[in-house]
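Okay, so here's just one chain, in structure tokens, the form predicted alone.
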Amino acid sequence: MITELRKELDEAKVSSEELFEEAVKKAKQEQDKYNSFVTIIDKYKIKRRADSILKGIPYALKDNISTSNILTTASSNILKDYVPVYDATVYRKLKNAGAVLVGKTTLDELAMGGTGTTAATGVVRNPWDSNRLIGGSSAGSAAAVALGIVPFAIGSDTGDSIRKPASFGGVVGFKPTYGRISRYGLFAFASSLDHVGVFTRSVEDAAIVTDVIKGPDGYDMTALKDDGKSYKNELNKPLTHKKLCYIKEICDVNEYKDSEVIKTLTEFHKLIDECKSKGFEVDGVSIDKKLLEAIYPTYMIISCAEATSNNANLTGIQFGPRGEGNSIDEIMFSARTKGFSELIKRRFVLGSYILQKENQEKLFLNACRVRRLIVDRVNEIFKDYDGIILPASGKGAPSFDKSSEQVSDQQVILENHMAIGNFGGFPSITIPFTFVNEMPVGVNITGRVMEDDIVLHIAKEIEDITGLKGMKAGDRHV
């Protein structure tokens, strides 16, 4: 992990070049089996005058984050040859800190998906079991950390695209408050929902990386002023915010028939009891079932509409391979037909339908109203509680042959509730908490906006309870 590597570097037990070469070697060794990377960097490059805890530490970056002079494809054929001429702010900050980029990681095409199976370069496999998916869209970043190739990786999260793969991969996934990390240079999916975040193998490492990459940015009008806190240092102070709640309608074991989901929820309630024994106050609260059932369709309507607008420039003219045709319309039609997968085309068709003038009131604006109702209810809960704790997934990662199976309406709620964190811009973190059938499952903590330090601190306390810190694929729960 980062603190251990920092100590070894400072004591000259290992060099930064050696760490980089080891990471590149392992990335290449594991690439054919797991497909974590779109691009692996062969040339060691570091800002030697940097003065940061991350100086000399290797890391990976999701391939929808702009890197000048480095291929950046968003795992889409329409951008397969795109090399940006500018750096994303998060990449620039990491370079300035002296962190060393190992590679650009695979994602669901254009970050639209939750399986890690729709990249133009193929599926990403779960390091714990290569017959299972890792989740998405930040699939490669999660896999690279779970494999131990790098101690941290950067991802993006629009619905749960960091926190769900973290659950499936047995690692930590943190999405801070909306705007805490600049989105400049992140390829926009749904701008009102998009967050930049981090994968690590401990909560402390998540705090360390966030300390480096957070802060204001003149290139991003939504970026927040720096709160002036060191999240790492805050972890060492006594935790006074220890009042949590879970949503009863999601966590009622009797509502489910799937044996693995029942096992997960049983273990979750055991964790709640352990938290109480360690001084947490944890209660069950209710949210109207209609609001919970509306989370997924609300997310799909808003995200597809915003994605259609944001990606209107991917025409084969401004970006992407030139299509065939005798007119602009024919060229664009050809390029987009060949350049996008079926999933992306379906989402763009849906988004275009939602944005048609005659449908905007009924679909898009109503979805925005429902989003506000959900956020208002969660903010009411946060008047009494410091965080909401819930299973990040109903069970371990599904196998590829079962990933498309229908689930109950109740399980749809269980698997999609983390979009609430994007609806309200709340800081939200997933950490490992148990194993079900030898596959890791995470627990998620979501807190008030601007209280990223408190969410991290709560997660650190719970990490100490579970004892599942620093895991890599292959480690087994004892």
Second form
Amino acid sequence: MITELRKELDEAKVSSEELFEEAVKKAKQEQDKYNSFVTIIDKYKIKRRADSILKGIPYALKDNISTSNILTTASSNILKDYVPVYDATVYRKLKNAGAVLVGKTTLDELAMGGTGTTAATGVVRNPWDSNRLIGGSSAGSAAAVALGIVPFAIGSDTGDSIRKPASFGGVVGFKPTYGRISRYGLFAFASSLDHVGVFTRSVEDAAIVTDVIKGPDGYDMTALKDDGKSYKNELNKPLTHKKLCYIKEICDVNEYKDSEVIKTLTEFHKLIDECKSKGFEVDGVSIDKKLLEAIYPTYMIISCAEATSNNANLTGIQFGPRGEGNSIDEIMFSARTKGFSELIKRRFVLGSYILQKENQEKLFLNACRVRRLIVDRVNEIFKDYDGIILPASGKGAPSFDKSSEQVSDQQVILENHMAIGNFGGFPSITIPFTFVNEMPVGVNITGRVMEDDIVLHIAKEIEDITGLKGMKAGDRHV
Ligand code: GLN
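Now show me the form predicted in complex with glutamine; what you just gave was the form predicted alone.
Let us now look at the entire complex, which starts with that chain.
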């Protein structure tokens, strides 16, 4: 964890070069098996004049975050030799803080998808069981932290791409309020839903990293004014916001047949009881089933439409391998045909269809209205509650052969509710809470916009209850 490494560095028990070398060595050792990285950096580089809590701490960045002079592929063939000429804000801030970059992590191509199996450089495997996926899209960042290669890694989250792999990897995944961290230099997927966030092995570490990377930069017009808070320090004050709720329609054990889902929900309700005994007030609230069922299609419509528009620059003309042909259309056609995998093509076809003039009103604008209805309902809940607590996944990570299994409608809601956090830009965190069939499962807490500190604080108290702070893959649940 960052807190431990900080202490060792300060007491000169270890040097930051040694930490870096150790991380690189481990990254290389684990690469064949887990494929966490697209690029492993082998040159130690630090800003010597930096003076921050992250100085000398190794970390990894998702490969859809722009790093000048370092290959940045978004795990797509269409960007396979793209070397940016500018730094993303999150990278610049970490560099200035003296954090040391160890590598760029594998993702589902262009951050679309939730399995960690669609990168141009191959699948990412789950450190707890290499026959299972780690989830995505921030697959490599989750795996690198779960393997203990780095104490923290940066990811991006458009639908749940930090919080779902955090659940499957037994680590902490935090996506702050929309605009809290600048998106400048994050390859846009769906701009109205995209967030930068962080993976760590403790809530306190998530607060520490967020403190360093938050704040506006003048390059992201949706960035929020800095709230001037130290989220780390806020964790040491008494928590006065302890009113939580779960959504009844999602958490009713009797609605499910899958034995692992039933186990997760049973454990979840036990956790709720423990929270209550630790001074939390927790109620079940209702959300209209129709709204819940609309989450996934609404997410798909908005994200595919925005993605199609945002990625229109990937033509093979300015970036990546040139296509063949006699006209610009032929060249683009060939580059895009070769450059994208099936999943991306499918989403761009959907997105183009949704954005066609005659479909815009019925599909895109209606989805935006439904998004608003969902957010309004959730904000109504936040009038009475400080946070919504739900399982981050219905069970542990699926094995590769099961990933395409059909699930019931109920399970679709259970597996996709975290997109609510993106619809409303709400701060949202996943922390490990139990094991089902030997695999970790996370619990998710989502709070009011701007109340990043409170969401972290609630998570910290729940982390104390679970006792699963600081876990690495292989640490057995006792
Ligand atoms: N799994 C979602 C998708 O397929 C989320 C992706 C993300 O958050 N980047 O798009």
